[in-house]
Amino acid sequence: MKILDIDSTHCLIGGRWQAPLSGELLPLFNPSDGTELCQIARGSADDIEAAVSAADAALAGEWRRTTAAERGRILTRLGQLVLEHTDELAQLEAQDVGKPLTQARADAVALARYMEFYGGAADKLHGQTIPYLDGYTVYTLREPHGVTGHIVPWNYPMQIIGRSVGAALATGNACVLKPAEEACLTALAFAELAVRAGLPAGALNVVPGLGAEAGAALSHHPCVHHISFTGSVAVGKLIQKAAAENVVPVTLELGGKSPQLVFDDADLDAALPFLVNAGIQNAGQTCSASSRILVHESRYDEVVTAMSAKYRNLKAGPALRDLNVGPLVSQRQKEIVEGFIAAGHDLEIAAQGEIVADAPSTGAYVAPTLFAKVSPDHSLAQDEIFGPVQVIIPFRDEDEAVAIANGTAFGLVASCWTKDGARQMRLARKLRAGQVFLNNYGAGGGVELPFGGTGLSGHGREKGFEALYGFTTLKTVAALHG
């Protein structure tokens, strides 16, 4: 298949891009069809081998050798440039991943934003002086680690790759790049984009293939100096040991199992959108979709009776129809989602969206599903999903509310729906989680807020400034000079 005149078959190494020195490849199946969409390399170690020696080489030679203003341009000149091919990289998110199209090319032109942002800050990480003692002076300064390992989930592609990497570049690491073997093609679009742009060979190199083989050989790379993951939390444990035999720094997001609080105060005519759109965006599989919906018992029956009509009136489809639902990722995605609705079979399904008549039965669609009355200890209400499903729990009072909200062992978003602006400051700090969203969800996704969360849904943080600290090392300077 050709990618921007690139075949998907390569990968992009030291600057060129080249066959797997295998030979090996893969097959790239289209979730809306369950046809293959094209064959994709099989990265092995030893390609990641040569994508780590030539990111050192980069090190060692221009791209050590680019100031922070000009990698600057380059990111923004690459951000350009994705704006310019945001409807092929649409078409070939929405086939790759079944999502569809509004929502891949929501993703484009996020990429675009990131790079934008992180063009932007190139060169404005500073470092300090530090007043100290008579005759010393003393700075600090901020430094890239090196070589950056990147692996990359099939939910968001564009997405997580302009959150990790544009920061990466930005501070001057060089990359390796492992896409999801599920989804890769915006992946290796994207390293032709920055080649195209300027960024010098070995900055970024990306090898597809298998987690256990491509994946595993980039973590466990004595010479990789940072890891940045997003996926799940079995896999997160696994490249975070992988990584402590080499003592380097990991940054793990590993999903959540959200809640949006509703209190008896809300407006839930502005908050209605919300709490059906967080759940059902790129069909559940999103990392900090909102899968608990927790309602005052005063306005429970109203929150049924309204999200309900919202869920009978979603249809999901073929990815290029633009429906409000896509398929799932892969046939085993479609199981395993479909083993969770199975599991509620004790409960009460308050509604449930259609999949249209005309969609392939080769596709990997589950209709949207609503529970109620959903006790807080269910797998449905402890387990993330990744899928269209939600429940709704009630409680009693604040106190409730909070106790169920940070009952997971995950802590990425939280959302809280209140009129009384005191209970909003007390839930901000209340509520287990990395982002705490008041009277909204999301806040548009914005690429300046820093993400990540606690417990399992990993450490460190992703977007905004905080990330540059994170692609960083700090170096202390002092001068005795009397």
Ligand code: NAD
Contents of the next structure:
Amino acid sequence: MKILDIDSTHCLIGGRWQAPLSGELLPLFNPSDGTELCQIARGSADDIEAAVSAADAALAGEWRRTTAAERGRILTRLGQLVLEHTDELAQLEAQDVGKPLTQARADAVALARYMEFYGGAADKLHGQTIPYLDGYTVYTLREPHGVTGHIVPWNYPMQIIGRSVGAALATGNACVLKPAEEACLTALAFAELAVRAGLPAGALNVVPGLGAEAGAALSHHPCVHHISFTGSVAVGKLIQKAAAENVVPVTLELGGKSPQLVFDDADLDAALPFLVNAGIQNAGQTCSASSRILVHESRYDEVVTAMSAKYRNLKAGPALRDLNVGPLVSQRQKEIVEGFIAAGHDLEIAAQGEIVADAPSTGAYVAPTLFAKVSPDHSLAQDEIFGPVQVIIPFRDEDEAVAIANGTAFGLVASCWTKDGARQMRLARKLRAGQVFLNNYGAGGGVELPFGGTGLSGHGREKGFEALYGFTTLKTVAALHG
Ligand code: NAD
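Cool, the form predicted alone is there; where's the form predicted together with the named molecule?
Now the full complex is given, and it begins with the chain already shown.
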């Protein structure tokens, strides 16, 4: 299959599109109907070796000499090219991930926005001078780590590439990107647009392949100086161990079980779209999905009734039909989510959406499902489901709400719906999360807003200006001149 005008079976290494060294390929499936979409490279340790060497060469050559202002210009041009190709990128992402077209378009626009943001920021990051002893001049330099590894999942390929590769390139690192085996077409398209934007050869290399092969080779490679990983907790732990062996920094973004807290004084009309959309967006396959809705007992029945009404109108179907919910990314993911729903057999299903009648039976569809009266310690309220499933949990008072909200192993995002300003401030401090939203959820995507978690949600921050610190290392220079 041609992606823009490149071959979907190729890797980008040192500025050249080439077949994987082993010649081996993997099938890529369209989750809307289960058909094979195309074939992609099954990158191996040898391809990763070549990609890391190409990144090293870029750091010793043209990319090292590229000024911060020029890096910014390249990223800005790349953002413009992404915008010009929004429709193609959205079509690719919709077919590859199963994401409804409107959501895929929004991701393409977010990718462009990351390039604009980090393009603009590239020449704004600088060190400091530090007053010191008599006769000294002391200053700090912010330098790139060197070769950065980016291991990306299938749920938001464009957004996650944007936030990590964008910040890494802005700060002068040379990247090796390993997209997910389930969805890598927009990674290839993005890389081709980067070539067209004038990114020097080797500054961005892309090697698709299996996690246990290409991914493991990248995370263990001794010449990779920083690893950015988004995905499951289990693999995140492997990545952190590999990084420990090489003593390199790692950013882990591993998902969550993010709550929205609805208090007795909440504006329910304002909250309702956020309560539901934050759970079903991308079929719930979102690290920051809000899968737990905590409601004060005085508003509990009202919230269950209102959310149930919305759920009954939700439609799941093929990505290109652009309904509320697409298929899950794969049959495997569908089985995992169905397992969770089955685990709730003794609970009350408040409402379910509909899988449209003409959705292919070979697609990976799960009807959006809302559970009511779920105990906070039930697996549905504790584990990351990664599907269109939400639970509603009642609470008696603020202390109990905070205890339930903080009572999982995760800590990524939380939101409170209350008009009480003092309570907003208290909860912003008490909630265990990397982002807290007050009377909103997600803040419209927030390319500019630092993002990341605590606990099993991971560590390190991406997005916003903060990411630029994560992708650089600080050097202190002390000159004794008398
Ligand atoms: P995963 O962690 O297996 O895959 C994510 C990325 O890591 C992919 O590129 C994969 O190829 C790579 N990878 C896998 N094994 C690797 C290894 N041993 N070494 C290096 N890289 C490796 O995630 P998954 O299997 O696609 O999904 C499983 C679960 O992970 C989901 O059900 C969900 O709960 C969670 N998940 C979370 C996010 C998130 O945004 N936080 C994204 C995707 C998946």
